[in-house]
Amino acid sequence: MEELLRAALKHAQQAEVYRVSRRETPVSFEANRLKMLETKESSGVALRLVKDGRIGFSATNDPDDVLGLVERAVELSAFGAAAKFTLPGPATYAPLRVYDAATERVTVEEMAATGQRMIDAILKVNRELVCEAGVTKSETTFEISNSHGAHAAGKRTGYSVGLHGTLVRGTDMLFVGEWGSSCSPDVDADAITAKVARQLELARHTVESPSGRMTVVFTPRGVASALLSPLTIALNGKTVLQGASPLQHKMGQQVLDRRFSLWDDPTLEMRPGSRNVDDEGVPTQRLPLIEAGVPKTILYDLQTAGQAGTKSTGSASRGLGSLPGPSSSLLVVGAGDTTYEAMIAGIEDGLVVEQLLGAGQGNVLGGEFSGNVLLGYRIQHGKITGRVKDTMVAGNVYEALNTIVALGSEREWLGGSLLTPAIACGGVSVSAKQA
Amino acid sequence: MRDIVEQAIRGHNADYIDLRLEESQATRIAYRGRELEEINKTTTKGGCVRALVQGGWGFVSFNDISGLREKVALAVRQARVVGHEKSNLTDGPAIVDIVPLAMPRDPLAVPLAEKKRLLDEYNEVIWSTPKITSSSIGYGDGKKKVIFANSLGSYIEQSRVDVTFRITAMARADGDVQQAGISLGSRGDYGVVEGRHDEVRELAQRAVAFLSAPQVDGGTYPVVLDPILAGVFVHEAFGHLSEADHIYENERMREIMVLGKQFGMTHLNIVDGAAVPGLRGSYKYDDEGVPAMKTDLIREGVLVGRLHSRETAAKMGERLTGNARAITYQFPPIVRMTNTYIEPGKETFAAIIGDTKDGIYAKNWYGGMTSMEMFTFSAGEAYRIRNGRVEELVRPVVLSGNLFETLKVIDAIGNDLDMNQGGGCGKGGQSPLPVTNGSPHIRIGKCLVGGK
């Protein structure tokens, strides 16, 4: 790494080396049976440099091509974007637990047994279900080093468990599923199975879908699939610099319901989104994105912060093959005071949305969400009466999160990078297909 | 290399083994707004081994291609942990072939400065349009060489060059943001990116026009789809259901997709095939070393075929189609589409519109998703049709529906087949895989349109 930095600095004024390697062991089940066992190893190096004020970048995962990085990055710097940053110097990173030796010790036989146990249990609920299940463990090491003295390195583990089922009757198809993820092998497979069983129970009967404007309950999965991406895109430094964010001139103003708060908090430990340092060597912090309905923070990495004339928020993320960009790490929605049970009981006629198909296809920049209900239920007289089909839900998050009917008091982790309660929004447009 | 690879897979106690080695290089240029955002070059080298023992699979992927024989042994050991039944795989003949690379205008031979100059011109065209507030451009080209060998005795070397180009213009007024874009691609022909100035100007103007365009009322309409959007429809809504890995181990899905069943009117014909030459989904052999074919999926409205890997073909007792594809060496091959299209019918576009009383003309592609039975996809451009005439521009629409009902109500098929090369397909975490889809203009007699 030092050698590569030195070689780059012969041509460039600033240089940064990013190295990552990962070993992943997925155990997968198909059609209710153990299907495949995999070992995936990958590693790579990326070089970013600044020569004559311009950015050059190249990456490789060919160990024999590492010095070719310097040549290509220098060549590309002639065409590259103007650098608006100075790489960070040495920093202290607050200790954060993201590694568990127990994850490395889990055997593939134990992982296979977990998958089999989930499938056996869910088939007891419904024999006709065709399931896919997966149990995966991973170890990732990374290292960042730059010409200004920053050096960060770390090792993290990951463990995830998922169960998905398809139920086909005639040409009617029902998709149920749930997954969980952690740095430790403590993911509760039985709780995941129980959630899938609950989905099956609620969806046992299909009922007529309502039409018109009504209260829609977004479960934690529903919140993830429909409501959050318009907000994180609007608060991304790139969107703001592009002049495309509907929030950029409304920072500090009351835009959403006072009960709604959203943080990006990578400092929570042992989650896939947890990290004490971002992908440019800048320490991370807990960032209030929206506090009591007021947008507070825009996410920046070094380059976008420089373009905006401000400081990085420690939000740089990158894959191996491209430059870093600002991104949220671990989203947390504040809890409310209504239990899920009370939320449903308080609705005369409405809909529960677990998952929308294609919610991100519309004008997400404008806050719109519009999609087909992949898994959702009807609420009548305070009770869930069955599953709905052929139903489209359309709305705008800036309206939906301004007409919050109730905010859930129980929060759930979604895949380890989002913690949220259920949210009931009023006046959401629901169109059912006319027969 | 052939000796090393063949040595590595010989003499293991497995029912089937295949090995792939890959080398690739890619260039990417991205603009956001007026500024060039990123320009990079990446190189990749890696490989993978797949082994089958008693019906169970082991898979190992790696960057370091030394010690291949030990990697094969690891995949075999893993497969043995999984396998508990008799393996069932269609083998076919051993193939030895070095496939030459054909490129009309090699993008890798075009200097970077020339590529950047062209993209700068397009960006200038967008920004010279009044009321445009932002733009984005993504250009990519890549070359990949794959060596394939398997325990049946096949040894194949193939290369491909892929070009993708996407450009989007955004307009904004009073907090309302609208966008319009095009997405293009080719199998190794840089020419597809050149000379698009007029189209770029039109799309910038369209983004501005959307700002003052009305939104349609949500509901059920007859919808005429242009070849690009109809191509996305056939890919998303029907194509994924023809992938046999969704069907082969699910009794009820087999009942739904039973060959011989009527799916549409007799004018409906749908095919998929990597053997259709020169398109982004074209190749000579798939990633299991099976020769590419052209497969009839629907003929005269009747389901007559589906897409297979060696495993799904064996388990369904149907013949190989050459549709097992892996996006990189980091993944095992799975059943994928290649070039999927609706064959042309007899009607002219003018006649289809002329015959539509009160409907929507939806053009261009923005995105699409499917859950087998249900689909949803978005048009990039839409117009109202009244009394047989295309009238005012409306805001882009999202179309949604039930596949089985929708295929039955395709009531007009045009004679103007066109291929959309701008798409990429995602499945099982492998995205975006180069595919082509196509269609003539078609009309869906009844389709659910999301709106206000």
Given for the second form:
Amino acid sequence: MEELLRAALKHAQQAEVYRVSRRETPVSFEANRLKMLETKESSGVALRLVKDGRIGFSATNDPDDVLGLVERAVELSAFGAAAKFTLPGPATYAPLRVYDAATERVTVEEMAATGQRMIDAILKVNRELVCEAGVTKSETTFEISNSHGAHAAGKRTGYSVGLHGTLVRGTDMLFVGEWGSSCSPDVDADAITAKVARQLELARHTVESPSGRMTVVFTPRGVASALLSPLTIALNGKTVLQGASPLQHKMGQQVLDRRFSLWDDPTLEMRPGSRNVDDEGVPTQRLPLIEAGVPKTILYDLQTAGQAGTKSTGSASRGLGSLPGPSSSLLVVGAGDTTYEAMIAGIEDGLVVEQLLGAGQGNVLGGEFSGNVLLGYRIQHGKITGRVKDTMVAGNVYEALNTIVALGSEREWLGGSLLTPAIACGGVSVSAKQA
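Moving on from the form predicted in complex with the partner chain, please list the structure of the form predicted on its own.
Chain alone follows, minus partners and molecules.
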């Protein structure tokens, strides 16, 4: 790292080195059988520098390619964007537990046994199901160092478990699935299997889909697939600088229902999306994105913050082969006061959406969402009566979250980067294919 910085500073005024390595062991099942288990390792280093006011960047997987890395970054700086930032100096990073040695000790035999146990259990519910399952453990280390004295390094572990099934009967295809993720091997595989079994039970009968504007209950998976993407894009510094965000002139104004709050909180421990430092060496913090329906924070990295004339929010994310950009880390939606059972019981005729297919294909910048219901159920007289087919849901996030009928009191983790309750929204457009 120091050798790279010294070599870069012979040509540039600022320089930053980012190094990352990852070891991943996935165990995967396909068509109800063990398909593959392997261990994959990758590592690399990236150099970003500022020469004569312009950004140069290069990355390599060759640890001995120091001079080549510097030469490429210097050459590319002539064509790079104007740098609007000064790299950060030394900082104090709050301790954050995202590493568990127990994850590394889990054997591939134990992971394979977990996957097979889930498949065996769900096949007892329905022998016709064709299942895919996966159990993966990983370890990632990173290090950031720059010419202004900032230095950060860390290690994290990850452990994820997933189970998905497909049931084909003639032209009818049913997709069910659930997954969980943590930094520790404490993911409850039996609970994941039980959720998939519950989906199968609710989908056992197919019923006629409703049509028109009605109350739609978005489960946590439904919230993730339909409602959050337009909000995070609108609050991204790049979108704001492009003048494309519908929220950029509404900061501090009442935009959504007062019951709705959304945070980016990377300070939660033992979650894969958590981190105490962003990918530019800036300390992270809990950020109120939307508080009681009022937009509060726009996510910036160093470059976009400089362009906007403000400070980084510690939201820089990057891959090894790309420059940093602003992004959320771990989203948290505030809980309400209505249980899921009471939410369903209060609806005379409506729809439950577990998963939308193609929800992000509309005018996402305008807040629109639309997609086919991959998995959803009809509500009639306060009860779920069966699965719907050939159904589409469409709406606008800003309208839907202004017509909240109920906000769930129980929250669920979706992987390691989203914690959300179910949300019931009124006036959502539902259409069904005519037989």
